[in-house]
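Take a look at this one chain, the form predicted on its own, written out in structure tokens.
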Amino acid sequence: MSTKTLYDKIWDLHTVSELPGGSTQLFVGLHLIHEVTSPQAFAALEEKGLKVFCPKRTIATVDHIVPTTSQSRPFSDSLAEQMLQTLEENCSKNSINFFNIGSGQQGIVHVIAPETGLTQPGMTIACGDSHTSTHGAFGSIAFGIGTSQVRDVLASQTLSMKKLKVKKLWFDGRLKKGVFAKDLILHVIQKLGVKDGVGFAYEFAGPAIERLTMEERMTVCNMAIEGGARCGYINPDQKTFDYLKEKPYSPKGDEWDKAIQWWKTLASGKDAKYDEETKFDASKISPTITWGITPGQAIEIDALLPKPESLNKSDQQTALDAYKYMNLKPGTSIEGLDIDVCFIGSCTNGRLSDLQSAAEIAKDRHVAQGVKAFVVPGSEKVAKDAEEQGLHHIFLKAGFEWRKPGCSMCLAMNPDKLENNQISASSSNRNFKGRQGSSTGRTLLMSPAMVAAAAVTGSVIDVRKLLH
């Protein structure tokens, strides 16, 4: 088993007890909740006559079901309104801090926690959402959990979990111009597959990772789950500290200096041992796009779609299913494929730098005829910062819609949905069948800049051809 990695250190620091059967009772430093996976958990507590054990360590927001056009109350969707009211009531009853619409802090749960400084190195973080791995970008270990585990954390501030193995993914070199963090993580999942990380925590390391901004690191860790890993993390460094400094919930004064000294001790040392290691050369990665029905079915923009017989036997049937569903042909290029809808947003790519990279492409261009393109900031703060920079004017002038913060079309638990067999260019994280709201809708995952390029040309294109 691994030793002296950041994962091992944080795990040991948060172990409450060893449980029968080999599981560990793990203390949870920060619990994030939203309107979808929390109602049943609160109801279960009430049935047992239990109270929230540590309400100050739980933070709530609303993101999955909120509409992104008009957010006036009551919502036109009565079920969405009911879900929000239930969350409001549960937070009020249990003295839980709730970042509601209009607070200036509302947004996608994995966007608002880092930008407010709630997410910090050395933490254990849990949330009833798959992409909680995002927070590992700060040198924490963060887990997506189910509703029954949300209940457990509310009741005890602990989780029962088995310790993971640790796999180090090392990246030499640097990403080339026009290649983004989204391309890097799609490349990893394409090469290793969607099951490689099962039973593991991924540690992303090496010169190429160190060069990434904190927002880019969040993108990488966000999709660790799509490679099968339970969590992904990056060792904290000066960029981490600079990002967190002066955030609302970051330590202040002497406590800040003490925090940095402690955070520095958490990083995996030269004497750390890993269960497995894999190396990549970031300089060889090109813009990458999914073509199928899993994030692992991805391809570099200048390559041809793979022939099923060239794949591992275990992947061949899924490839055949994907080609049938996506209506694509093996051995052809995906560049030039017509696009119907372009979505920029999500917990993967809805931060300020994501919008900036897309705006660079949209500037002085216009959305192609017949294409619906819209931008959904990841939080109210992201929206405010983007508007102060005039990004919304760039998008609106180019024919994009500028929306209110929320999860939007990433999972379509709101009015933002594909229709029939539309093809979507999406900066989100999953391309499963029906993921974006239509049982026959088709999703291509790519970087925000690639989505913007598809929007202004009307088809899949190598974004490098449009860079100034």
The other form holds:
Amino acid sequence: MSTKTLYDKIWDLHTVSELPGGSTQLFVGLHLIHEVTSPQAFAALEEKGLKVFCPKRTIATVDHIVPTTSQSRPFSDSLAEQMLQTLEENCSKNSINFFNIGSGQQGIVHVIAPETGLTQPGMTIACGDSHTSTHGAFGSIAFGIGTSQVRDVLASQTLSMKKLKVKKLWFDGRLKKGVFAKDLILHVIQKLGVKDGVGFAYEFAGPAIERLTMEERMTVCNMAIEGGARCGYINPDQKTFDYLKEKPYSPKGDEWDKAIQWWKTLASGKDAKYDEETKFDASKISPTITWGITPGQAIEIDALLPKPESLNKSDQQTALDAYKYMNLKPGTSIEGLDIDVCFIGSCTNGRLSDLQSAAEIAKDRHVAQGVKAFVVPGSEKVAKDAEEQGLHHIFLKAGFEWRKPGCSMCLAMNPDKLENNQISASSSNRNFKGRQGSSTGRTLLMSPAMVAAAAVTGSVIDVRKLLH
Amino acid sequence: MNQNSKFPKGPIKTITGMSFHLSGNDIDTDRIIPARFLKCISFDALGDHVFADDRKEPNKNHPFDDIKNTNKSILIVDKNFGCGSSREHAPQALMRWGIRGIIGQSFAEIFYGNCLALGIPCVQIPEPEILSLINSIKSNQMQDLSINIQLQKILTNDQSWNIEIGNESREMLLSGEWDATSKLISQTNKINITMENLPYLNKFQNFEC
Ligand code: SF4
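Next up, can you give the form predicted in complex with its partner chain of this protein, since the form predicted on its own came first?
Then the entire complex follows, led off by the chain already shown.
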């Protein structure tokens, strides 16, 4: 059993009671909701005649279904409009703060909470969305929940949960030029598999992690869930504090000093014990890209696609499925594969630094003929900051579309979809069959710079070849 | 679709029904219910759309389309079933199709919890045994199966297999406390004490509920 890790400390502090059968009633410090997983929870609450217990600790936004071309109301998709209206009603009825479109604070739920300073070290954070693990980048314990649990958190600000084990993933060295946080986490999932983290929280640590910016740390924690780990976290440090300073919801003045004092006590101690530990060398990681239908089916850009018989027995069938679905051949190279659509965005890679790294590649180049490429900022604030830096001009000039913020083609609940068996180069987090809106559509996950590189060359390419 | 049977309620001691096997490891929730069907404000219509895209694949009689399976309520799966997105729409869709219990080699965590919260147990059985279970089902597709939560066994007329449920889930199912809300809201005092001790609600930020 782990002891004295950040996870243990936060867990203990938020424990309300032990429930029969070994589960814990855990207090939720910050509850985030959006239009897809909350309406049924509000309905269930009403059915039971219950009120929202602590409306100030829940924040709402709308992200999954919003169109990214015109966001004027009513939306042309009446179902999407109805979902937004339901959220608006639920929030106003229950006095919940709603970051609606046009507020300047709307965006993907895992982008807006950190950038407004709502996400802070030491908190428990829950949201009806599996990529809630993102917020662990700040040294919080953040996890996705189902709609029944959303109902429970609304009703009691607590939920019933079983404590996870803690696994430390230690990274020596530093990432090489042209290798990004996305490559690091794809590498981890490729090596450990998509099930390794089940039952665990992943602590990402070591010099290579400390060198990452806060936005890069979010990319890493975001995809912990793709490795099976419900939580991923990084111990807070000076970078965490510097990022949070002066954010709208960060503590101010005296309170800021007190906050830092407390935040500094949270990191896993030298005497912390872990349930499992494993080590990586970050300097050995290459640009990494998925080729299959799970995020674990990834390879280095210059490697050949694996022969199914060279894989673990339990992975062979999924590999055969993947080859059939993706129409790819074992033993061939992924570099050079033609691309139809390029998508830059999502809660994994839709932040300012992601757009900057893509713009660096797009600058003075042009999207290849026949390729559709579009950029979807993660939030209204990301869009504004990017526009202030002129990034949208770079993209537009290069032939990319510059869209309004939302989840967009990460899961294609809005009009942004693949058609037929198009192949996309995507900076998002899931390459499951049908994920991007066409039941035969194919997704290759990669860093935003690699997506931009694919856009301007028309095929998969090692981004290092385009770096100056 | 087996819509007539009632949704789970109260203590769950055994689940009895006919079963069928859906093969494949790492079947994710995007496949169980594709994202376009998440555009809804109630779960009611989801049963029709379970595995919507997989069922469209040509030349395949998907188990959820097979007429023999129409009235079956126990699903047998392989490894890491329900991985990916946390959408409760996935277990909701299975439940509304008619599934009341799932037997598999392993389950993704959030999916497992979401099922439990609906009163649908996901029980684990290791590989060699699951093969013998699947063989037994194949040889007699219409036989009834019982998942006995109390005894932690799967029983047919003439055979039995040990299963793992996990003590906590087992107690929750047997006591009927798998629906956690009432238990949680009864602890207001303890919730308040926890809140008073949280630095970020009191020491450096003013707390309002
Ligand atoms: S960007 Fe994608 S993964 Fe992130 S919250 Fe939206 S749909 Fe989910």
